[in-house]
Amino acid sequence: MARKFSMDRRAYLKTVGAAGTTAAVAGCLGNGGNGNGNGNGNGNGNGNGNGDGNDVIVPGTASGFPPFEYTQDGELVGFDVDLAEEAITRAGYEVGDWVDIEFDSLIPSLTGGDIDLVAAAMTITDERSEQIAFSNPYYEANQSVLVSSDGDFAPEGESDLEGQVIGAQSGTTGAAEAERLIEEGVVDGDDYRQYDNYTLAVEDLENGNVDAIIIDVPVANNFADSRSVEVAFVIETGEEYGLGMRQDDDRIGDINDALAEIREDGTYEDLVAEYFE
């Protein structure tokens, strides 16, 4: 079960950001593919010389993905929200309020600069890419089916659809897997329901109205922990996931330095570790 960072630990994590900003090593990921702290050196002196004051990054995301992004006691928390703050602020940027929208929408208001960085289990694709920058990857995953655990429905493969209702989160890459499973023929386009979130998802799964649901490994297991569902069996998609920024934003260089030295100085661990062991 996802657990939640108390406020210390919250504050311990910023506290760890700041003096991780200062002992900052460039080009701590080893190569020129992270855009080199553009080209500064130190992620500190970036947000006030571009020329515009660009010192503040508004981070968007889509709860309802446990543990990545989900609301507890009125508060937006999760894996994602904890390493996209946590990314910000070593980077020598100050983190904005976050926007909570459906997933489908973040890519326009990113690209609208309604928001500056989508922080939502975005996977990295080629059409994704052809609109906005991603970060270098941050968690690799695949597709998982989802099923009802008082039902009688165990699939085993995916030729075990055919004739079931399925269902998958709009603009996801499990929607991306239905829609490739019913160009395939294994399932019928009429069988095929469409939701904002994955929450309202797993309702319809639970009260019998859709018979399975294909959404990522770790939110699938964070939701059999919870309800009465489990996972049938796990398509192998290879996904990885990456923090989003607009293609002409230069800061996204500091972020993919400050995310290299999060995983180096154990901090990524330490997430991993708080939602999802």
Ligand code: ARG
The other form holds:
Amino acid sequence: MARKFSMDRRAYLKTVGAAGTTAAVAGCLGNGGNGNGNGNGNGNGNGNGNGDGNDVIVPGTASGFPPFEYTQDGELVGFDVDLAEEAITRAGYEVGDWVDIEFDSLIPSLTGGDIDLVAAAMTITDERSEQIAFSNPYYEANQSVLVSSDGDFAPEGESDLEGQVIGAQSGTTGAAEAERLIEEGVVDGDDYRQYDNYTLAVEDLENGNVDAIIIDVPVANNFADSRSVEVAFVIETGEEYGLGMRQDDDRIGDINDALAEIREDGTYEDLVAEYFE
Ligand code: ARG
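What would you give as the form predicted together with the ligand, now that the form predicted on its own is on the page?
Below, the chain from earlier opens the complete complex, with every other chain and molecule after it.
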């Protein structure tokens, strides 16, 4: 008990030290019970992954991207949430408290040590790979052009977007496609709206404040099922999603092993069935 006490106390102090970080937390998933009866309470080791907190991996995401990450009854859920928790646990680490922030803030939060792993349907790109490390790919996607299903705007290709107002979530590959259309002179720079999250973009689409948004196909399909929007056409970008970790975090090898195991034993298919079918 005495030995255990000193460890738990360290963990407790780390938790207190990480209070500034945990204020931004959306859900409390995957933690064991608190309190170990030694009078110190809270001995479950929720550090923020800095320094010696090597056994805990604090995952971060940007919700509002169903079915990968979204909130349901105030709880953070989704394909990425389950996949990341499964991978972290199988890799032999503890899942820290989820941090739910804007997509744009994920890479700075990761490199800054506030989170240890990004699970946010994040596409593996060369530019991002200069700043962070990616796991092996876990999902493939293209971009799509989403429009209102109540209006009469039904573009069949990029040139039909001429003179229209388009939108995307800041910092995404969808935003990169929007910027390309501006560069190519198809869309006017003044007709481009950037959103903190895609839920707001879809609302603007329904309200007629924007004519089209560029968004990952699987998420577009999900919105099309539940909202007054539909996919007009697809832009073949051939993207692959990866989990992100700091470049100097060698735990990524264990995460990759866990991801491979999750595929091999059918868990991956179960998750796909749960969230996409
Ligand atoms: N796959 C796209 C990208 O990496 C969009 C990801 C948006 N993810 C989110 N959780 N909002 O840029």
